[in-house]
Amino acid sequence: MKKIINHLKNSNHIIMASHKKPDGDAIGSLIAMGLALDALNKDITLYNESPIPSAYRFLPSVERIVHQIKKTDTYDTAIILDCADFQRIGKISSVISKIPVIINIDHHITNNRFGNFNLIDTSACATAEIIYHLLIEMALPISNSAITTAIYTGILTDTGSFRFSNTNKAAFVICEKMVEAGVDPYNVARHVYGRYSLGRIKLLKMALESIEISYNGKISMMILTKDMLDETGTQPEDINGLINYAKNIENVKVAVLIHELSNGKGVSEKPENYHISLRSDGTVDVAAIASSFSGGGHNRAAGFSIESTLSNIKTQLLINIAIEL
């Protein structure tokens, strides 16, 4: 950590990026770290390839996050947040790979330590927890409402409102400090969890109807097609959390969400792009399964992308999961 701190103090032009299709931790960590470094009078760019999900647009200073950079922009340091794999930042990876120093800050167990400096803590409940400790070590102020709300939101969402197994003592201690500094828990919860569009409710209905259960009842599969999103007028962000309905079925050990990224018009024999989300009750290490498909994550929550046919994906997943059961 000291080497990272020393380097940041000597940096001038810093770009910070988190993974595409960001969650609360990716966005919260990005905002908190970026605004804190403003105190060092650095030239800071906050970047994410994807649109900000509506649930997180309430975050103070979220407008600082850009989705494009100029080819003429030059940076001496890149900070990559909440990414187990460098490519998860998206198309900008080809640009950032040319920056002299890359700092990798993450909490995923499958992180491949791609940075010149790596601050990886797999015991942390969220990357936002690591950011909090780093800012304390750097003696940077965390009283700014944008910073405190971002850290609180990052921890709240990545622990599933303190329901997930990664919830640790630090999650409560840090969030308590953020509340003492002025964060309004009700306001955060109201934005993150408070309302659903009618389209999302319709999508949920379709998702529930798509669930398939393995012969032994230990594996559940949920399928979402592009046609479903088009028909309900929903966005990819509306998929967040749907897999939990499949995971919480009695006796299910592993839940799978197969999300079609390109439209095969329902032709299962045609190769298309899919994103696969995996959730476990803790008895199966889904990060290991995801890694076998060049993905990553945590032992209870992981994912990967693949180009294949729907029928082949189902077969491969059933075989790989059955081996682990």
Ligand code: 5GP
The other form holds:
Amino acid sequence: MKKIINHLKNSNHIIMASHKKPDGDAIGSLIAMGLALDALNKDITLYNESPIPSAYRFLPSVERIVHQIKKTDTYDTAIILDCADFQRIGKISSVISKIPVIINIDHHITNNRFGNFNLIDTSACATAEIIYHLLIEMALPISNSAITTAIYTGILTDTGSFRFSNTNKAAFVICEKMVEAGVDPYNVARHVYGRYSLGRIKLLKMALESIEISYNGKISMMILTKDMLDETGTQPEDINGLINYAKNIENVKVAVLIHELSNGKGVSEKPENYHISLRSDGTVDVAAIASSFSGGGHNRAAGFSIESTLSNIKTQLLINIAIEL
Ligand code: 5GP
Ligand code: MN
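Provide the structure of the form predicted in complex with guanosine-5'-monophosphate (5GP), given the form predicted alone shown above.
What follows is the whole complex; the chain from before opens it.
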């Protein structure tokens, strides 16, 4: 941490990025650290490849996040947040790889330490927790409502509202401090969890109907096709959280969500791009399974993308999971 702090003090043009298709932690960490570094009078660019999901557009200063950078911009330092591997930032990785110093700040167990400096804490409940400790160490003020709301939201969402196994003491201690500093928990919860579109609820209905249970009730599988998103007028961001319904079924040890990325009309014989989300009750290390398909994540929550047929993916996953049960 000390080396990172020294380096940051001496750098001037910093680009910060978090993973594409961002969640609350990816956006919250980006805003919190970016705005805190403003106090050092640096030139800071906050970048994310994807549009900001509607649930997070209420975050103060979210408009600071840009989705494109000018070719002429030059940076001496890049800070990559909440990314287990460098490619997670998306298309910009080819530009960022040319920046002299890359700082990698993350909490995923599969993080492959791609930075020149790596601040990885797999016991942290969220990257926002690591950012909080870093800002304290740097003696930067954390009173601004954009920073406090961003840290609170990052921790709230990555711990599944203090329900997931990564929920630790720091989650409560830091969130208490953020509330003391003025964050309104109800206001955050209302925006993040209380404003679903009707389309999202219809998608939930389809997702529930798609659940297949196998292996003596230990594996549940949910499938979402591009057609379902089209029919309900929803976006990929609306899929966030749906897998928890498959995971929370009594006796289920591993839940799988197969999400069709391009429009293959769900035809199982045709190779298509899919994103696979995996959740485990702790019996099976799904980060290891995701890594074997070139993805990653945490022991109990991981994912990967794959181009294959639906039936092939199902078979491969069932074999890989069943062997661990
Ligand atoms: P989700 O299933 O919600 O997309 O992601 C669950 C966890 O797995 C998150 O921590 C996320 O960062 C990680 N993850 C999901 N997809 C990928 C992937 O393609 N590559 C890597 N390295 N991690 C992923
Ligand atoms: Mn995270």
